[in-house]
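Heads up, the chain below is alone and in the form predicted alone; it's given as structure tokens.
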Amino acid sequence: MNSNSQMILQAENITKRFGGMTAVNNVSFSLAKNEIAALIGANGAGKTTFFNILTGNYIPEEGAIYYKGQDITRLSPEIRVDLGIMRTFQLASTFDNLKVIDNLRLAYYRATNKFSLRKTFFSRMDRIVSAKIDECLETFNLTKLADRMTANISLGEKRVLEIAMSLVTDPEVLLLDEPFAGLSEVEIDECLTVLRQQVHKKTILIVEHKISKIQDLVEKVGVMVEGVMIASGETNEVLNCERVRKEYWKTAE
């Protein structure tokens, strides 16, 4: 592996096959500390498969994943979370039968394992943890929803809550899988406002179908077409390169 102290997450020469189909073909991509990046491509481009390799849901046939220089290629998703790599899903994974504030408490408990579930919900929580939850509610503009049942909030509010649940545990890397899927333009703007608060504070990778929503947010872009990373680098430079203009813009819906 090429050593680079600033690179926090690196994928090198990743190949993943399903039967006779090569879903990801010799792909390399890296994230610098506190960088916000995007992985874009049309449906079937291989970006979701690559994302699932980064998160540990798939193991590649070839190549390696490094986190802070450590080979994590074969580590489980759970161990990656313990190391500081958190992901969200395309479908909001909140608990509808809990209040908003209890979703945050549970997320913190699950990630830190510092408190028993009974203590978390039924006893006086540690003051530091309570302060962290309150701060998180305020940061993500969820204070007014704190005591509302999650089933009764909008999809956009659930997506913001999910991002808050990921960040309350203070991960070093946050991987977002199509966070704007199914959202209205207003809800997308709300999520973008939340993400902009994390600029230069967290390392974030957003997997997205189209770049238009996040072009002014991300510093780096990787473009996948038919399992191949055809370009990666500084956002405007990549989006204006000839191959991307020819192959990505042609295939994007």
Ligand SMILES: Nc1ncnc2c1ncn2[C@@H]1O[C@H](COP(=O)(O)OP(=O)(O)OP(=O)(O)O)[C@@H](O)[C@H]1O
Second form
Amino acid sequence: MNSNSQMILQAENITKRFGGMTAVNNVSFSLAKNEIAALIGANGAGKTTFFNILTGNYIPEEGAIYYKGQDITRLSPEIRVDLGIMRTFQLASTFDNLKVIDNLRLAYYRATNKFSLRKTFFSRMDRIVSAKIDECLETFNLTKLADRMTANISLGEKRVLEIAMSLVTDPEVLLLDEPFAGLSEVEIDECLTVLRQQVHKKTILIVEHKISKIQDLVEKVGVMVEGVMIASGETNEVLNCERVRKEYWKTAE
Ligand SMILES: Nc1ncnc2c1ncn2[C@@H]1O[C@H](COP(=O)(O)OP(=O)(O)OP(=O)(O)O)[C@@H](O)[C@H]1O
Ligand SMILES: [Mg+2]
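Got the form predicted alone; any chance of the form predicted in complex with this ligand too?
All chains and molecules follow, beginning with the one already shown.
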């Protein structure tokens, strides 16, 4: 058990190397319950690598991850999902050949059933019924798109669908890797509206290149430069600190 139990998710002194390259170098970062935070930094700073350590996709060489005080450093991504830690991917991960509602049904089914998908499953999609699925369609303004093929909705709508899919099972923690990548300003605003609804209801970490879009949304920021977390803490304090001004802004602008 870890001492700081107020933190729902804690990373302590995480180091991850790829061959001779240290992608994440002795990084510590923590999220309090229902806090919304951002992890920012330039291309190749190590954000996704660190994110993958939180999700269980990578095991670090050094350091530990705690979830509600429990050491989860070596637990699989599947077990972490069961514990309540959900993620989205840097690139859209919806199924284009399914209807919008079926993507939600699939996300719900995958998270609530321990059995593997059977061949017959796709033809019986409509048997997966849950108030949670309807609620999700409603909350994320997807009801009007429910029966559309996902291939035919916009990238912004897909991103909203992805966030909806990750929340359909009511996880405690939501980890988002560049949720606005490739979106237009209008689509980003749609996504932001969706995320604002979750503020203080979920613990959320958003990985982004630039802080500008989410500055007013996040309470805490961590700044990574070349694998190192050069600053973390309350958003404005961090963004105005000397080291961040020198080392982050020059690469991010
Ligand atoms: N699987 C891997 N094998 C080898 N090197 C990797 C691997 N994944 C990432 N790296 C390297 O680790 C460093 C950090 O990459 P990472 O993807 O974590 O950065 P990032 O901050 O997410 O960048 P971006 O903003 O471009 O998404 C980079 O130099 C990258 O080339
Ligand atoms: Mg990345």
